[in-house]
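Next up: just one chain, as structure tokens, the form predicted alone.
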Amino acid sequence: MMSRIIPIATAVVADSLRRKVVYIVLVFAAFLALAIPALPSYGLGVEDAVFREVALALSFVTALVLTLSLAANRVPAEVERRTVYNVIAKGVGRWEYLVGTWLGILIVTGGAIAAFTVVEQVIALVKYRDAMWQLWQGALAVWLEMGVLAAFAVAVSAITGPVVVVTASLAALFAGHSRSTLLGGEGALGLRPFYPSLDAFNVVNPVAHGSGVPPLYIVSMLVVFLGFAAMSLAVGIALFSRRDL
């Protein structure tokens, strides 16, 4: 199974290395984060904690953005350019296809992550001469949070075009942070708990402002990750069974 899982992730990892629009993003993102000391100060002795909080905004954009540029139509070009029938046909299972596109889509997001992360404790050391090592767990719940958007747009794929794969994540990102405001009602109480909410991957406030989150947050973030990508790659695994390739 894995033998022909890592295979197809490995692919899209090098695939997506070759793509620019990696690099591009990257680079980008760099230079904003060296433009964060340069904003207006907020009150004196809270510079680090405005830092923290527009790095963590920028660490999501860039992610989302990588995200749904890999993810949306990397199936539909597959399908279009007939290669994955190549795929199929050396034995490859349909639903080891799908796992294997989304785990080299959440390499390269937490590879992406993890460099932007080094570039902004290498400003925060330089300017405010503090490491803010906190910012590991907003790069963690940013990478996890994108696992759960790229495993939807990989499902969503499976059955349709990059158009249509970008308007349903960015619908479904939305949807799952606005619990409160969509189920704000006294009569709408009793949905929340069926409500696919990704608030759990929120840790602005303790990161920017506070001193990061406890290890037993961080094993929740992980059961909503594994939980959400799962059900989510499962809907796409039976609709691209379905398909007629």
Second form
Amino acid sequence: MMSRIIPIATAVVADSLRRKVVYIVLVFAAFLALAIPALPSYGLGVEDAVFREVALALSFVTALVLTLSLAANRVPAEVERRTVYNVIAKGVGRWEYLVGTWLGILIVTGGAIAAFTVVEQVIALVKYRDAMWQLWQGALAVWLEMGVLAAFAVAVSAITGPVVVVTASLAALFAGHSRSTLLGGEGALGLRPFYPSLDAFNVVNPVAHGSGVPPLYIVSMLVVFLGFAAMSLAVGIALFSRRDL
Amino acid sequence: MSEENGSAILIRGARKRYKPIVGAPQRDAVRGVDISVAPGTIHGLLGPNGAGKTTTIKMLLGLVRPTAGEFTILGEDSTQPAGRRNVGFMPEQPYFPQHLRAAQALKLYAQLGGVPKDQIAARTSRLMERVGLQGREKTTLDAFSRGMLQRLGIAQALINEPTVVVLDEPASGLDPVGQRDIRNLMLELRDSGVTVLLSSHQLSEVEAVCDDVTIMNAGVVAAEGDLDMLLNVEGRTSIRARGLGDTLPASIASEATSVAASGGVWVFSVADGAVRRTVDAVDDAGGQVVSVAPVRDSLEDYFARLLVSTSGEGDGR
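Please supply the coordinates for the form predicted in complex with the partner chain, as a counterpart to the form predicted alone shown previously.
Next comes the full complex, this chain leading.
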């Protein structure tokens, strides 16, 4: 099983690393990180908190662009170019193909977020003489959320094209962070436990204000990540298994 | 199931109905196809465009969901991944990630095919040489010509040393030398015990290498069987003779049809029951019999005749 999933994930990583969009997004994000001290709200003795908050937002946007650009196109392109024929005919299960693809995207996104976090840390060290290790907790939360989003995007891409995938993924992201808005607070308490909320990955406050994310909360994030990613992939596998290639 | 009856590939009752967008009529691309391929043979799958050949192959290899039917390779359900692990497949046009180098592509498919790590380099090198791509291991595939991609497609199909190989138009896009190489490769595979299912439009290629054929038309099997049996024109024997002079003796002419003469050699066909009599007549006329053989149709003629007789039976793909 893993002997087939790992080569697929490796191929996704290799294919991603030759894409210019990955480097353009990272360089652009690094420039923006360097510009954080120039923000108008920067000052009043909370510079480091503002830096951490904006840096986390930049990580999120960077990871989001990368995740969608990789996940939206991978499966549709392989089906359209028929490169998937050689893979499936070699005895690779369709579920292995989808999981391998998702894993490859997860690795690339993780690498990009890690690289960007290092850049942010270097800036923080130079500017504040503080390594701001909490940024890594924020990076983990962003990565896990992107993992869920990538699973959703891969699932949708199993039967549709890139435009639908991006639209559906952004809609899912919006809905995932709008539980209170959409359910209307106390008016729909019965639905709250079943709502696919992504708020669990929102750790801006503890990261920005320096208190850090408690270890148990990190474990709960991991559980939510695994649950949502597994559900999305299961649906994607069910859809892809029925598709004629 | 297939191992019990001795088939390397067994397709029973294959059917594919494409469900249309609402309002359009349903379309049956394949309608109850049965194919049995004996182990260690080259089996040709023929048919005009739209006959259902590619859909049948795709169902066999799990690329298209069958509406109905059983598909087994070496006794295992080939619509399931485990049933395809001993199979090599080359699609009609081999598609590869264009950014990969040739050796990287083969390494990827070797890994997916379960080739042990320590054997990948040796197999890659051997197959690149076998398909005439030696020295091109580090060339990226976007620099490959159509013919080179075709050759790499064959190497890809063979990288896991399969027992069953399915080739869809393997000689398409190849020059005559390349086509001959592919024919020789298929014969070598057969000689080494590999079963080959060959889908091709090139009738000369099929006639040269195939032991058995299945001819599809409009989603159904129009004819199948041993190629020699199919092409044999029942009841007629061809005789070649020389030393008969410029005019065919009356005793022979009365029996002969399809008469032709060239360079002093007469060629004609007679009814099987008249062979003995005609050979004696050649002797009596002072001539010599050069050869006696059953009259054999060309595959092209047989194919054309069959399609005319079975046309209008449906709409395959």
